[in-house]
Each structure stands twice: as structure tokens, then as C-alpha cells.
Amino acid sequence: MLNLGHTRSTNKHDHLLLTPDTFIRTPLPGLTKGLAIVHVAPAAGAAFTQMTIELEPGGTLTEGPTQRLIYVLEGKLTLAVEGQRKLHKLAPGSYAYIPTEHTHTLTAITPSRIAVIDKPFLPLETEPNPEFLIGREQALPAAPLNGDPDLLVRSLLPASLAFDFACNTMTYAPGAALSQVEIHYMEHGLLMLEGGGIYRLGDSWYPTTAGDFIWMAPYCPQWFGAIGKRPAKYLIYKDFNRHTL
């Protein structure tokens, strides 16, 4: 027996912590020479799906069932988008937003890992539907959260009502922490990228480290503080810009 059944992973009514020792890999339609780790999905109560896709060289990922955001964690890839002659080259920190029914093919040049967020799109009659965009997280401006220079936010998507979700990276200097326990109507998907710390979820406190995934339901009490000698960083999703009804 391994570890006698011990794990940091846990599944509560308003939050989910998944650690790499409990990840299960599965094939998916549109995925070749690769496997998916489905971290959270509607079956768990979420209104979106978040995955890590692992690709061998030559592996591909094609169009999904809805709008998609991809963020490169590791490796070199290319992204081909219907109607564009240019082949986009991607490396760690590269990301792309791909609208619904926007045909695309992601191809791994080297062994690669990518974070993938799929969410059914909720259009607004007053706003045009968002269009394809691509960028590099490292090139984005970093804004201090609530004026705290030790907690920096980089927004992957524009501040526009056209988008029905937001996705950011948040970087904490060693010892930095959120200034309050947050409780709100939005749900989160969070992938720890670097470092670690302590996360409060509901009435529980969890040590977290790079590679962990967290889902937070609406109104789940949440707070994070970085611990250690290096910065802590995570990628975080939230539904946004829409009425709750």
C-alpha cells in the first residue's frame, strides 16, 4: 500500500482541493497523443470545466464544445486558427482566448502541459461577442491588489463586459497575504504555479504548493497567505460581468 491512503486532497460541499498524487488522466475527444486531468467539471457542481492537458511531441488538441482559454505551463507548441495564415508559436506563459465555434488546433513541438478552461458562453445583447486573442503573461502590466505592492495581479483578458469570465495570475511576495477573507457570489478555479502557502477554504485551513488545484464554490469563505522564501503564484478563474439570475 502507498501512503496508507493518506492525501492532502479533499472534497467538501463548497470547495475542492486536488493534489498531484490523486490526479487521474483520461483521453478526450479532440485530443491525440495526450491525456487530460479534469480538475473540476459540472459533475462536481461547477459551471465550467478546468483541465490540465499533457501532450507528447506531435500531440494535438482541437476545438472544444464551447469558448476556451489556454495557458501554457510547460513546453513549446503551435496554435493554428481557422481564417488566419499565421501559425502562432507558444511557450510557457503564452495564453490564448478562443471563442465558441472558432476552429483551432494546438500542436505540441516538445512534451507540453497546458491549463485549459472551458465555459459555456453567456452573450450580452449590448456587447459584441469577444474575438480571438493571444498574448504572453510575462508582457502584461502587473497591478498591486488593493494598493499592496507585494501582491501583483496580471489580467489575461481585457476589462470588457463582452467577456463573461476573468482569468488572472496572482503573485505573492514571501509572507504576503490577502487583506481580508473573501466571500462572494463568484466561483473560482485555481492552479498553483509556483511556491506555496496556506489557504483557508470554508472553515478549513490547507497547506498548498505548486501543482495543487482548488475549486471554490460561490460564497465559500477564502483567504491565502504565502509561506516560504520564494514568491507564490497561481492562475485563477472566476465567472464575471454577468447578473446572477
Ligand code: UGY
Contents of the next structure:
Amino acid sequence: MLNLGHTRSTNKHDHLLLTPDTFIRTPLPGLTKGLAIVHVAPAAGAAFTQMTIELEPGGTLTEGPTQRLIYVLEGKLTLAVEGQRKLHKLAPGSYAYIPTEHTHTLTAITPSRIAVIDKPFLPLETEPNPEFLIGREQALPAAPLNGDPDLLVRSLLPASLAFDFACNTMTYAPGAALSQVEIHYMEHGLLMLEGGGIYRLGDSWYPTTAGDFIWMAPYCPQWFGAIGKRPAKYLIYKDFNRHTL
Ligand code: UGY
Ligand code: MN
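The form predicted in complex with the ligand is what I need now, so please give it after the form predicted alone.
Everything in the complex follows now, all chains and molecules, and the chain you saw is the first one.
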């Protein structure tokens, strides 16, 4: 009865907007003392799965069915990786790329939230498969998009054909906007991290704020303009570096 059934969430043929009031939490294999919010999955038409995992202190997450990218949204965690003696310490902005079947355990020290992207890997004969990688978003160089110093892109993964997807943060100064309506063959999973603005998806314009998730299907017309007195920032996935056939 809350809000008499009203929500900003919507499910259209070429896009999904999911706001926190409509999130559903579920258990998942490989997850202890925690729950998964599955934002998008092949069942919705996507070729990847994106989730937010919420962990209690002591909660753990181990490998999934495919290669995986994790990005810490909140909390302090450790990451133990097969073949490495060092235990990695993770905090907000920490991320890791984990190849398929790479044994590891992520353990929460404090209550934590992690963005998780799973995608079946498409190997390329000319490239070695990508290896485990760990980093901090705060330490990455920022590149102005199309020369706009008010729109900064940080790439979590190296610019290498070995990777079959890209995952970036995009930070918009107040009032900054994409310089064009984009229409492209790649799909997107987007988690709004900070601030907000207006997202054009298909033929609709949506107010969008931190905590929202958006899926854009291939060829979904898309545009964003930041509104408010603080920057807007999102984490964005796209399939990348592979032929379309
Ligand atoms: O990488 C991208 O395609 C990105 N510029 N799209 C977006 O922000 N909607
Ligand atoms: Mn795009």
C-alpha cells in the first residue's frame, strides 16, 4: 500500500530503471551471511548479470559461474585469491577483475555493499586471456570525454582487446551532459553512485539519483545531464572489444 503502488522504476523493451524501493533481496550460491539484489540478468534480455551484494560482518562471497568484476561501494573487506599469499584489503572504490573459475573468497569485515558484474567470457585467439587484476578507482587517471573537462571517465580495466567488456566510472560536474544522444550496439549496466540528473532512455526522460540502477539494451537511445549542486557519478558496464557476429 505504501505510495499507492507508485514508483519511478520502469521496465521497457529496451531499458530498465530500477529504484531502491523496488529492490528484492535473494540468497545466492557462494554467498554466506549476505543477500544479492540482482539488477539485471539474461532473463531480462541482457547478456550479463549485474548485482549488488550486501554482506554482514563475516559474510563471504566466492567465485560465480563466469568471469567477474567486483567494485566496493561500502565497507571494509578482504580478498583471498588462489595462488597468492597476500590478503588484499578492500575499501570503497577498490575493485578486482577475476577470471573464470579463479578461486577466491571475499570476506566482509564491516557491513559492506559490492557491485558485481558477471559475464560469460568470449576468448580471442590473438590475445591471451586476461589475468586477475586489482585496483583503486581513486588512483586511476581521469580522461575528459570528447575533450570535456567537466565529464571525466576512469577505466577500471586496461585498454586491451583481451578484455571482452569495459567498466568505467563517469563523473559529471554540475550541469555537465553527454555531448550527443548515443545509440550503439553495446548494452549497458549502470549504477548511479553519487548525485543525479536526467537520463534519457528510449523516448523517455527520467529523474535519476544515487542508488538507481539502469539497464540499456543494445541501440537504446541514451543521454544524461547532471542536475544539482554536486557532481553526478555512475559506474557503467558495456560489452566491448568483440565482433558482433
Ligand atoms: O561508454 C559509453 O557508451 C557511455 N558514454 N554511455 C553512457 O554514458 N550512457
Ligand atoms: Mn553509451
